[in-house]
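The chain below stands alone and is given as structure tokens, in the form predicted alone.
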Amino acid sequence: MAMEAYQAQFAAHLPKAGPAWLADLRQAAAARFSAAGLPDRKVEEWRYTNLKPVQEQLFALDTAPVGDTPPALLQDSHRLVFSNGVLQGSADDLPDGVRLAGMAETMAENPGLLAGHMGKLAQGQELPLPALNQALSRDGYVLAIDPGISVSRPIEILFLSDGGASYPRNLILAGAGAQATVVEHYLGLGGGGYFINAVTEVEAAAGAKLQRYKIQQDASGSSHIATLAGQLQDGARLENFDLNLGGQLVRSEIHMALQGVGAEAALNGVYLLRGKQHCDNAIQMDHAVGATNSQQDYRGILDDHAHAVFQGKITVRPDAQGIEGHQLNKTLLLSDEAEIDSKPELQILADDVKCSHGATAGELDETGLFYLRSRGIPEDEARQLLMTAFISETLAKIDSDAVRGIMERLVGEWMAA
């Protein structure tokens, strides 16, 4: 099915009285994607990931809601649930100064909140898959926090999927000094071959503190492409953590710009793959001004014929003096057929900087395994202990105790399986 046919069939689900700028935004995005098409391996950033398997999924239609909604991961959270890309219900008990609603609802009721923000981040404008998302998205969530407001309860966004193609478009606007914790949970039912192309844009004003955690548990036959684009102003901080467990073909892409003095970004993640799963983590960190800090720590465990990719680039602009940027990728290979392609990269155009990058890949420590087994610990349990120790250093960087506990449980379940 062509994109035009997809747009026509979903026209009934799009905002009826949307502003002219939204129509222009969609049309321009559709034109960009049509001109560029899906990136192939000739494009350097996509050299390790083949998108041909998703070509037939891009415009698959499925408007039926998913079945029963599972319980929330977090107790006492503000929660939104999306079913095959469309919001079901609304959040309640929101504090004053906080808006948490669907993108379609916000566009219908308060389009002025989105004008000047939606699709405007330079980091994501020219990318083909975010452009496709902009052209076809029906819904997503909007979180807008007034200056000085701290949201004490976590915000949980569940994306349930079991078929078709969905294009969630999410926007987080944090005013000066605002604080919040957001968990995006992508969960698949059955073994479906559906397609998700999600975009989350983050704008953090001066002094804002955001914790964003993404848990990807899509169905075994699904394809999951996700892009995070963010801009941080003076003294703002973003902690982002990606846990990738599900999906057949997965790409998690981050474009982060530290645009204000004192801005900080901690981008960490864990990927656990088996079978023939493929997971590509691609990060572009831009130190646009001086006195900014970034840190990346991605670790993975691969079994069977799994394939992982880590592409991390730190760019330091000419006038960005006094910055720190550190990047680390470690992967544990449990099988001779498992494969990791790691490409850490630094582009430093300033001279007063502290930057580092590194990548390692290896097998389980046989000495440590022998030590544990010699003390009566069964081999399976000993192997799990070593894998847990390998991952725990990255999990320890999650500030939220509640979220860290959930992540540790999910990691433990994967290892036990």
The other form holds:
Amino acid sequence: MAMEAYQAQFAAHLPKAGPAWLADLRQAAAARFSAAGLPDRKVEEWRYTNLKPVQEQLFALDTAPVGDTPPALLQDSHRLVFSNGVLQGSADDLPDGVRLAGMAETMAENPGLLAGHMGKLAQGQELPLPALNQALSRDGYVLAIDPGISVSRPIEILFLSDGGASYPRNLILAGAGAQATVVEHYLGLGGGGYFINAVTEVEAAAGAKLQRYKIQQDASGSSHIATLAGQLQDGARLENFDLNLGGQLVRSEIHMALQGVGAEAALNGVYLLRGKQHCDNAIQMDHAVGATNSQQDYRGILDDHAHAVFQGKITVRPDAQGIEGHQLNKTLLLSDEAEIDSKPELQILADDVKCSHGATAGELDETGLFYLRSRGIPEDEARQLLMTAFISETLAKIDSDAVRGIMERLVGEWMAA
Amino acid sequence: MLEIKGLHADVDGKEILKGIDLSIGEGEVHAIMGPNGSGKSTLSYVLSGRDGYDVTAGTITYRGRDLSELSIEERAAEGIFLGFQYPVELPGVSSTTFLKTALNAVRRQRGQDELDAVQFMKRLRVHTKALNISDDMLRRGVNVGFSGGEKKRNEILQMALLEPHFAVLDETDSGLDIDALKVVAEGVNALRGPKRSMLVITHYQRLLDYIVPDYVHVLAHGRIARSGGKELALELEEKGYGAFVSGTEAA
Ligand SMILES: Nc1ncnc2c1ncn2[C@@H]1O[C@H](COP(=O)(O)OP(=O)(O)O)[C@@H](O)[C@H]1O
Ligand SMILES: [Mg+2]
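Give me the form predicted in complex with the partner chain now, not the form predicted alone.
Full complex below, order starting with the chain above.
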């Protein structure tokens, strides 16, 4: 798509009200995107992913909300629903010291909360898609938790889509020692030739504990691009889990900075693809200081002509001694035409570190299948048992029992389909 | 009960079984002995219907039915059980889930009601106690981290739960010390009965001291070289396979 078309959208959607810093931020982002354009495959980080479906079409920005809202995944949650990118309603029963609201609404009511945080982590020359998001975003969620507050009920955010383009802009600010569990659920209705380009920025102050789970079930014809940018201070912990089931073209990018001593990130995920689905998980883990821990475990099952990409880079800065960083990617290929490109990368500039990475790809174990069938288990059921077993270790790492249960159910449904 | 006639079978295009005739009656226990590579495991896989083990000539009739019409899982449901020489490890599949799934799959195909968790555990307990199988083993992945003896006891546990009509036990004795062998043999003997036939495959006579067969066959080069009563096993032990099998090294 010609850059002029995007520039026309930028001009039409410049904020008419609100703080000057926001207008500056958006203009700078628009300029960055105009200069860089959508990345093509000559860019190393985009070598395996072709943005053609997004390039060929300009998606409308103002799509009417989807009619009916499906039921929540979690029982007893604080819930926000976005429909084609715009917040519907509000969350209720929030405990003191917790703000969970729309980005647009927060910008109008309390812009000071966002100043200096919005756009702090997800920017830079190498991130044209977050820049596009910044320039065109209309809404998203803000979760701000005061120090020491633990949100006991899980938070569920639904992004419901059926057309156009949406650019959710999300921000999580966890004060020192704060705790919360957030589920971002992306759900598509219809066949969906729509485009989602989401950004979630996470700042976790010292000792904060966050669980952020993403369940991506966008429509089969959609393009889903998401960027998570996080920064963890001393002793903060983030558990992130990405379940990718939907979409035609999917890119899930994570930039995680372990900024304080004792910070810890567990970034895990499962991707289950069939047909001509493409899913690219691209992770950059930055051990900025010593005594930090990171772990990545991504597993997937690919059928038909599906294509998955795993690019995981662990960077250990020169003074980051005594860190541990582990990375694992395993893929099961159910068809000869399915394909995985797995590219682990370690850049270690300190000497006292414990790092590992590994990648495997293989077919379903025929001997195991025979063993199960010889015990009377029908072939389909035997295959499902082995597929479930293949990803069970990764799913078992999900700390929240309720969320693990939901993911297991969705995985089971995928396998039975 | 089982009638094998003129059976030839290929593995990956190579002929391994070269004309086997064997008849096993209701409640009988037959032993097949033979040197390594003679085709014992191949026969067990052909009987259970494993892919890649192709019958090129001859017939196998099981309880009046042509076995070639049945898939692997249908054979299991019809009561054929194979105790593996090398039980397969299934990381991530818990032993308990595996056993319950298998039993209920077989029950479903046999037109019986599936067991709920409580009924299943009750039944499981009876057998795990007799076979000295710990709760820890049941919690682990199937055969993952099991010792040789534990793996073989686990095979017998599966046989006990699935209540087959015809069990093929492929080198159930291999890798076991004498105490482990006794536990396994007791487990097998407990399952002997007028309605259950067995084909016990072994390389050594030792097992047959504990599981005493009605008939013994010597397999060599894909054919049955000799058949006899249980005393044939003793003769083999004394003289080695060489005396029976020309062109084969003594075991
Ligand atoms: N998958 C296979 N592909 C090719 N040859 C095989 C395969 N499995 C077994 N064989 C060959 O078949 C013959 C019989 O093997 P097997 O049935 O395992 O013998 P036994 O159990 O009596 O030791 C051997 O020569 C062996 O090398
Ligand atoms: Mg063998």
